[in-house]
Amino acid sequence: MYIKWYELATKAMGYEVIGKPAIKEFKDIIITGMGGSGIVGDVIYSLLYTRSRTPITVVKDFRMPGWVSKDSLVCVISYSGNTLETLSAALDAMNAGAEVCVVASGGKLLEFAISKGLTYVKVDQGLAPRAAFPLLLIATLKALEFYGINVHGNLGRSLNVLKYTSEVDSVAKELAFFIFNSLPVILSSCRLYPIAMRFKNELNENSKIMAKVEVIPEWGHNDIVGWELPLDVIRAVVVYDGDPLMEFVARFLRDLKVPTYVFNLEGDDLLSKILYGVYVAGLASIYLAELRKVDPVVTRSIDRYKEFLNSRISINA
């Protein structure tokens, strides 16, 4: 499915937003979701960070912040539509009087949206949530645009980086071989944080390995010292888009003899760079799963966690 991301993204451009938008200005925007759905909020937060005059918050929890009100727009994302944390957050937002819009492929969340007359976008079913990233991102961008929030002006052009090529395949394989038999640490700037976090998540779920994320410039006030005596198992992946500060990071790590891979991003704007980084990371995690001889689809530990939640929490949406 990763190889088909461009095809999926093109299809998602035709998604319809169902509902009637509130004719008002919102004092704040909240995007909530977990795992493969939650990363969408991180991407949109990064895209709007310096452009939006409306505060934006990403929530990955059962509850909404205490300040959520009737003047809040809450975008709720769950690919399955049955994520307990997200269902709980949606109910919390409704009880606070917020304007709630939903992105899901089905499940209780979509049923809830239809029954309550909420704005929603239904995405295609049948994928692992993490493989549905382009569908969820584009659907959420469409939902926000429905409310007059234009996150990105030329989405179609940015999607071109999702085309599968021999160059993309080569970079993904290089990364997989570089990370093999190590504990990878992915380092990025704040604006590219979604790539680093998504890469970590893909390595966790698909490749079945632990990974760590460090974010610059905060890295320079704490994490940097931890590299003075690095463990032999550590390998660094530096997410790079021409930022001189990231050049310093790569040089610093190499001076310490830390095996370091500089992950050069393609793309003409921030969204295309994020899409490219996330795409290559996904492919790399699959190649690493093959090297490790593990099934990238099965996530038994997540299933165990969800079974525990279902045994303790009941949500009547």
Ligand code: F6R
Given for the second form:
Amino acid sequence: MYIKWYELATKAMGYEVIGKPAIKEFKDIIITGMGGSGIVGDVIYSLLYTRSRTPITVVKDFRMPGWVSKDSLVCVISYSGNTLETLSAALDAMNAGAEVCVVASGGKLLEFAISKGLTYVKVDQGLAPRAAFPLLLIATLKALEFYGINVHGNLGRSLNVLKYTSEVDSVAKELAFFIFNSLPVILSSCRLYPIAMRFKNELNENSKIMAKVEVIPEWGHNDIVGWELPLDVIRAVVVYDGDPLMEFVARFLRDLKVPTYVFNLEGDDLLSKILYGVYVAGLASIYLAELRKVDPVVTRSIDRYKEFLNSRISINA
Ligand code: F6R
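Counterpart to the form predicted alone, namely the form predicted in complex with the named molecule:
All chains and molecules follow, beginning with the one already shown.
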């Protein structure tokens, strides 16, 4: 599935946004979704962080924050369209009178969007949500553009980093071998946090291992001390795009004899770097699954969690 990402992304560039945009200035933007859908919110948050004059928040919860109002734009993302947290958050936003737009491949969320006349983008079905990342991201960027929010000027060009090449493949393999039999800690700057978080999630879901994320500069104010006596099982992956602060982090860890891999990002703008990082992380997690002889596709524990939620909560739109 990952090898086809460039092809999938190119197709997604043709997605249509259905709806009537509200002609107004929003006081805030909220992006909500869980797991492989929710990471799209983290990416957009990062891309808009220094540029947006409108506050933007990512919500991964059943509830909307108390300040959501009729002046909020709430973008609801769920690949399956059946995630309870996301459905509940969408209802909360509707009840607060917010402008709600939906990105889904089907499910209750899409039915809800169509029946309530909400703006929506329908993405292709049949993938694992995490493998649909480029589709969900492109669909959400299109939905935001529909409301006059231009997140990234040259999306088409940035997608080039999703082409499957022998270089991409060898970095992914190297990462998989490096992480094998360890508890990896992925360290990144704030702006590249979506790569670190997505890497962790991919290692959890595809490779069936635990992983930890640390974000710089906050890391330098607490976690840094924890490395003074590191456990043998720990290995560090430093997400690197030329930032001198991250060079310090790698040097610091190597001085303490912590096995450290510097994950060099390709790409000449933030979106390209994030796409590249997410792409290589995904492939690495598949190679690690092979090394560990586990099936990357099935996620039984997530199914069990969702069954529990479904047995306790019902959402009636
Ligand atoms: C599965 C995956 C999960 C789901 C999450 C929410 O591939 O990545 O993290 O994304 O359970 O489900 P959806 O995306 O269908 O709302």
